[in-house]
Amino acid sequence: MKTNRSRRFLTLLTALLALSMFAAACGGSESATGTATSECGTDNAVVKGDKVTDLSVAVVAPSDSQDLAFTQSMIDSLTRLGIEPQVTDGTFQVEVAADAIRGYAEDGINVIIVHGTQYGGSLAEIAPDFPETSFIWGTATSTQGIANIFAYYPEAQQGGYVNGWIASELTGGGAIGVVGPVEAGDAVAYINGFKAGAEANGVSNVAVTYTGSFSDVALATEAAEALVTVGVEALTGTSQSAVGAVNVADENGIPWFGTQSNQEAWSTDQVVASQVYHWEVILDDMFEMIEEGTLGGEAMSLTLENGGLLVEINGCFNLDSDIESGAQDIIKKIIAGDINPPA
């Protein structure tokens, strides 16, 4: 209903304004072009918004809810919407996740967020058994043709491109290293975008290593150490295993660029910027549709244009203002379609 949608929009807008005022009170700044800068030493805790739905919500996710990466991006987004979901996290084994998904459905939970591409096969078997339950699944661009599944995905290459461009400015064209998990989903999109952004600004050597694991911190650490050995001047990576690579960057005084969640807490000195997923931008629409009787059938994406992607710059790093302005110009060009990062 139009009136209800307007109410939701005003509620979300109020929450976002509150978040902006919180940042201003702490000395941070937020631009209208997809970047935000924190003040060094402030608490980046997510501000809880007003509750936007009375639907019961559960989340099944592969890693810890406070991983400063993939799972936390979803929990933080629900917090911004004032929602406290039931959570089953750390479900690296697909069979364990499947049991949790089915269990929540049997318990009558209205909305189950299945936060992992790897759970798609299980969901295809479970969702048809519970036609009155809405399943929200990602990252994925397809609902698998099932009426009660929503799909979601980030255009992660967009913020990746911006991070890559900033990294190229800091290194002056020097070598940059990338530690990736599995070559799939938003991980490969982010990395392809990052590589393109760096190369477009003169970097000829972007060394990419995929560890083959989303969760193996030791492998990510080893990959980062190997890249440092060959002389990279900046590092980036994605997934919950990236903490291993960030530690290597911190120990060696090398700039780090994050994605999925704000990763300043991992290294106040070396994290330059993080592309942050604001899933609440599309979750709010999904909850609205569910309340109106549409339980799935649509895939939605996060972009720089719709505010679902935000490049959050670490105020402690003291990034040159000219570089920050340049990053904002890059974002404007991506939104305008003048730059199209490869996915």
Second form
Amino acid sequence: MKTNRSRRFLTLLTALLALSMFAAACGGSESATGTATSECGTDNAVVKGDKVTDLSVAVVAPSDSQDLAFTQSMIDSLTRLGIEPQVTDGTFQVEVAADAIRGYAEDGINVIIVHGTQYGGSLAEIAPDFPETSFIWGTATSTQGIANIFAYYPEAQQGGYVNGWIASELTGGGAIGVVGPVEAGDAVAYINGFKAGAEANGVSNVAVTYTGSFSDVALATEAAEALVTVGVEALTGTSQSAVGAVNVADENGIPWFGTQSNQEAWSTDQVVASQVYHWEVILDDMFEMIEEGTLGGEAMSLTLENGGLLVEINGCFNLDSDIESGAQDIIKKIIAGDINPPA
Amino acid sequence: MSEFFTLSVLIATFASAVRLAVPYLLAALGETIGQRSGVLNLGVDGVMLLSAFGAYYTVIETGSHLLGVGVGLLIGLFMGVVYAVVTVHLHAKQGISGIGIFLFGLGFSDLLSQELVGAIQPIKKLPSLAKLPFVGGIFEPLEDIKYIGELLFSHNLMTYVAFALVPIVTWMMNRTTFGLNIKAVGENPQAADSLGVSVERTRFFAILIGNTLAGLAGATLSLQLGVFQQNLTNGLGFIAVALVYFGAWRAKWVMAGAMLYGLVTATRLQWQARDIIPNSASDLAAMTPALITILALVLLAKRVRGPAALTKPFTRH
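I have the form predicted on its own already, so could you send the form predicted together with its partner chain?
What follows is the whole complex; the chain from before opens it.
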């Protein structure tokens, strides 16, 4: 009897322990939703996950697949899903991209990820010719009414707002600079969100420069130099040309905030945080739908809430824990809808 | 607006213009020499890309900027040999050959970058004069002089090399037998040939010099920015070709064009940073340097005449 009772007690204790661990785990992930802090000195290389689909996948993207920005965010996401896609990158010229898209479709690839807003016009012509192929296109909020196109876009203003808020905490209201590429797509959403986050926390001067190019590193470098002469105390920027601006931030000891991919590798000392696109969150759903026979017709977005957007904080920067927890509060408010950053 | 017209901001803008102008200047000077000999090279951008990657990768492997610049020069020289053989000896169409060189440079530099480097990694930029090993101490007090220091002594060595090349090229073209031969074969190769000037050899060496300078421009670009990425030049080589027309095939006017291009770009970036130009007009502002260049070309087109034998292959009859 005693043995039974103690066994029952042990069982109850184990159950309670398991329950408390589960609750703690849930609580931990909830408080950490939307953020992650890297361990300083560790390799942040993306780990290949278990393969989620047997569909053949190809990617057509404008910049280099290792740009630590827009294109790499997609390649990294596919790697996390265990997929090794065929890749045609560096297709800044839309005609070249169009040729690649059509070529993959003719080769019988199941899913073609068309990673660039600018390819939309070409895709509208190509997709109807290949009704058995699924095209995943972004960043775009609409499928253009074509049945075999999925659209995707990041609510980049959300992470932008968080980055802007952290930047304003670091500068204490001092001026902040933004090196933007072209006033379009997720770049403008990120920058608007960043500006709103900084201004909401007392920064009156957020100087924004658009270079007019996604790829001109020299222009991004000189734009950042110009912002330094304005006296900015923190910098951010978007697109693959941002590496030039990160160099300027690094030279001048100015904190940098990244977006699209984790940009710690560009400056372990000055990169504070990066908003990272985890496309796998929506791609996984899309692949499932494709396998079930739905080849398109839906637009999906990355948000802080669905885990598609993650603000990754650089462990080497030693961000003040109060600021980090403050950022997590901001994220909770965005998820709850109490803060709606402008796109 | 008044904030812009302070001495410190004007000097920062001018320093930025100089940094932007240097790769254009080097490439355009090289193209000037080539075109004066009658050879158009539209492959400048491709040569620059190959040299930019070569220099960048050399610095990653060795940490030496000097070696990086050397490798950039050698790549330019090698591409010059290729282009000279194709256009001068094999008489291939210059326009098409140049485009071929450009496309090869664009693709091959990217391939090498992906295979040898992978993810973009920044490197140490070219140091300013004051930070040069051994001789830096001489320039340190000069760089500290208020305003003047930033304006004149804050740049890297390649900047001074580029501007020093302007009088050197001018002197070479006007005062040396080789320079006069270049101009002669670019104007009237048959006449030059009848006077005993080897048109093929003259053009060959003019192309070598031109491509070597394009290589130097590419190396300077990647080492000045401290990075290489796909299509780093972003069409810079083509603008350099346009600047040769802008400068009426004369080194000092080519320099003026490169500086104008740099100054307009630097000014619009400074104005955007100071909200003098609203962001809504940023796309228009981005076009300004190109618009000014086109306008200048239109105005100059009727007033200046290029080398008469430009793009025309030479065959001895």
